[in-house]
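First, one chain by itself: the form predicted alone, in structure tokens.
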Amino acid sequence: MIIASNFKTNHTRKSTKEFIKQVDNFVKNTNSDVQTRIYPTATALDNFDCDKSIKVGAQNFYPTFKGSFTGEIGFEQLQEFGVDSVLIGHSERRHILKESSSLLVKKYDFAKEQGVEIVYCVGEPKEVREAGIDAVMAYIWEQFDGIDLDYSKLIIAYEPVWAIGTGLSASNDDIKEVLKRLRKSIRKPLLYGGSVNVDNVGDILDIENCDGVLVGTVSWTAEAFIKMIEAAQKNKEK
């Protein structure tokens, strides 16, 4: 079971920081063995000292170890801090930002060629859904178009886009319809994301084949995220 946060472009380093102790605190004195994800700023990341089952990663990346491109960072830098975890797909990055579907694919190989953790993000627009599920798996099945799905690190989030950040979850059903069909050819561990919070969340970890959430704007207290942990934890031990 796996409980990621994404900071998005909110907390600093000093209240990162506190974060970070204020969970791995909790983890640590109840023995939880949740896997934990927290992707925070660039700017806030640092050599911290926690849990072997909480990895602190990055939102983003170039494809370099290093070189010439104002303004990006490269593994170099993500190095010097231990990142062995990174986002790559997510919505914001694909419609907001405009990368390329060639673009998320050159980093997905230079991030595996540095062997670490890949949480790659798919997920379907309002339109799409509201044309039907075949419509929705042909849209996220082109979404892996040169994704290597043998990759021994690599983890899928399902984050349909009207879902994200708008209070709106999919349904129970839809997530998991778009689960089961991904579990069909995916042998790797499968999140949903788009509005969990505290309420949703134990529901949406009961469904079949969902193997953890990726969350976004509920996540960013501690006491909310350690909540989703706990939640996580009830369910290991069913």
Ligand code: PEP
Second form
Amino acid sequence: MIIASNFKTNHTRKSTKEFIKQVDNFVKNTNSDVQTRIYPTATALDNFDCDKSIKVGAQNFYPTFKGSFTGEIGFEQLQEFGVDSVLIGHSERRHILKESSSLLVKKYDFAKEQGVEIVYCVGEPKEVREAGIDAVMAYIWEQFDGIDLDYSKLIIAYEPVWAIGTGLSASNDDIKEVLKRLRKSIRKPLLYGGSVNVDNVGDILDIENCDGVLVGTVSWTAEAFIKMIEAAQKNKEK
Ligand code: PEP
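After the form predicted alone, can we look at the form predicted together with the ligand?
Expanding to the full complex; the earlier chain stays at the top.
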């Protein structure tokens, strides 16, 4: 089970440090072995001394080690903080920041060369969902074009665009159907993301083929995030 928190553009260095400390204390005190991921803003990255089940990763990077790319962050800068997990293809980067499929493939290949864990996000916009499950799957498969699905450190997050940050999670049946279809050809951990909260996380983790969740909004307090880790722990013990 993987429980991941995407901070997006929230928290300061100070509050990130406090958040991670609280989560780390919980994990250590409860001997939790749930795989936990936290993606703070780039300015809050640091060498955190956490339990081995917790990885603090990067929400974004430019596919270079270093160079002349004003405003961007390369792997030299990420490595300084021991970052070995990155998000690629988040819908906000695809749609708001206009990252193209070819840039995503470049980022993917670069991160793969660096040997880091990649959480690769896919998901359909509302109009595609309304066109039915076959349209949804066709849209998602296109997002996998050029992506090496055999990469050993790949995790996939299915995040319908219309469910992200809207408070409107996909139905459990819809999640189940997409994960079932992905599972037919993908042997990697499959996460769901999109308005996961403390009340629905238990049921979502129960869905067949669901290996965890990627959470934005509701995960931004350590208390709520810890509750989600507890839910994953309970799910593992079932
Ligand atoms: C996300 O940012 O990946 C996400 C799923 O956000 P939210 O939980 O706010 O929908």
